[in-house]
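Single chain ahead, by itself, as structure tokens, in the form predicted alone.
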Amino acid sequence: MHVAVTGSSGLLGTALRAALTHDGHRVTRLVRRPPSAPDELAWSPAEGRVPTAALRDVDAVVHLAGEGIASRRWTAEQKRRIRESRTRGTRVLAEALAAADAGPRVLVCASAIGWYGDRGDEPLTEDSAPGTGFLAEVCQAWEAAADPAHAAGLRVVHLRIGIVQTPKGGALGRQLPVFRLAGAARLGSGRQYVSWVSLDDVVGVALFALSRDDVAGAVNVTAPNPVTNAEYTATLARALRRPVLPLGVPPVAPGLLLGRELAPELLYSSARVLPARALAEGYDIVDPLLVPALRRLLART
């Protein structure tokens, strides 16, 4: 396939690419800035243009630019960032191959588990109806701008990603200096769920969605298990071999540094996401437990 990919130069973006190009995938990147390579297009979602002649050679579009949710504190401004960020960008995208009489016929976007909102231990499936907050809100936003390429028939699929589990980045990317440092802590009274995945999922069901006609719709990129941030701590303290502090983080600590608002949505709530649709399509799960995942990941480090 010839798959074009926003967002390339990330973390899910340069895994995503490196594992189309083993497979013998060609990839396209499309960038915010002027091209410098000759496998480079450059699109800009705030100016509304994409390289739609460009794309003539393309099967599938995938999806993945947007601002970072815990790049900075949650002001009016950054909050109106992320919003923009995903779902102008997202807009842009599904008008322009909506609108193109050749070219992709398949559109993988990336989306966020958030969409669920905080739910306690009730099991999520697609299935499941949204949830409320700002999180919510953005990803149920996100997922919507997509409908013109939805509506000129393309294959869409919104893939809902939970917390990414690599040592390059992300969740587990900052924690472990703190770890291995202080030693582990769990947040507030530890009952709510993570709903984590290993990269290696993440581009696995993005693979998947990419080869697959007969899938289309919301896709939960999780783990079949998730566990709680009691339990997560715990196992990733044995993990690196420190010790589990006896008391919890009380939301004050992170909301001094991430904000008031940021901290509670992303640290404290709860979501308790099944990858349903996956494992009833045929999606062989690479690391469907916490315990080996953790220990398979952090032997790369």
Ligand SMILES: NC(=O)c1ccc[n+]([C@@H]2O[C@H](COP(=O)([O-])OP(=O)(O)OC[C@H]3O[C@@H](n4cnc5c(N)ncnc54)[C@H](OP(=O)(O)O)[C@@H]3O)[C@@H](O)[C@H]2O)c1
Second form
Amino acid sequence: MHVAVTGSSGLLGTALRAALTHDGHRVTRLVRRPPSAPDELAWSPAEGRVPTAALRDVDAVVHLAGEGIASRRWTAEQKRRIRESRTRGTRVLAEALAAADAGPRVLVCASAIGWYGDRGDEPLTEDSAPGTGFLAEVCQAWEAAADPAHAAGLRVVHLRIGIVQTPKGGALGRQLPVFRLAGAARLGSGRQYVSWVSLDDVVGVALFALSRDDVAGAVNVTAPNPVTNAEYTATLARALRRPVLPLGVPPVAPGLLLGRELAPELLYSSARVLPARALAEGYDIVDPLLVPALRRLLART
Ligand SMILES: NC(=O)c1ccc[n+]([C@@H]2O[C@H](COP(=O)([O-])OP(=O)(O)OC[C@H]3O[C@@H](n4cnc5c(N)ncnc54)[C@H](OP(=O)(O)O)[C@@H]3O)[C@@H](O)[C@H]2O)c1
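Cool, the form predicted alone is there; where's the form predicted together with the ligand?
Entire complex below, previous chain first.
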């Protein structure tokens, strides 16, 4: 396959590029800066520019680009950037692919389990109802922005990605130095569900979605065994040989750093998301259980 990737410099994009290349596929990077290598093409989600003509011999696009969800405090302006970078970028791409008379017929888009909102211990599959809250609304609008591609007959897949586990970055990458230094602390009651997924499984499901002509629509990208935050904290502490602190961290503490809205939505909300579709379609999960997954991932650090 010849695959174009947006957001290819990010945590997931870097891993996906490596896996695609390793498997013998050709990768073209859609970059927002001036291209600096033969495998790069410029696009501008903000200005609505997609190099449609240059994409004529591309089979599929994997769209990962978006403003970091937790990179800054959620001011009104930052929330706008988070929403617009996803809805506008996706719409621009979907409309360009829909209007092209040749080129990619497959669009695999990142989405997130934030789509389901804060749902306690309810098991959530792709058939569950949408949730509420800022992240849920962003995810729903993000997925809807790909409608023009779907309407034009492209195969569109929405990867509803869980909390990605890799020591290289993301939630785990940020937690490791803190846990190593100060010990592990659960967040609040620790009863909220953490729908984790290893980076290898995110890449695995993306490759699976690219290769399977019959897979379209939403696909949850999570491990089949989500755990509570208390279980997650205890497991990570054991893997790092660090103690678990007796008191949970109240929302007000990370709230001071991240903002009043971001901390509750991202750290204290509960989503018990199951990869029903991926399992039903025969995807073979690399890391189904947290204990061996963390042991394997942390052995590399
Ligand atoms: N990591 C997770 O745990 C996780 C969980 C659920 C969902 N996701 C979603 O999966 C996608 C990829 O995640 P990731 O962890 O790889 O993210 P990341 O490391 O933050 O990378 C995202 C990439 O998007 C591009 N980008 C940054 N700001 C942008 C903006 N304002 N407008 C347009 N593009 C922008 C950048 O690539 P270029 O500079 O190359 O354009 C950046 O490298 C994201 O949409 C994310 O929301 C991630």
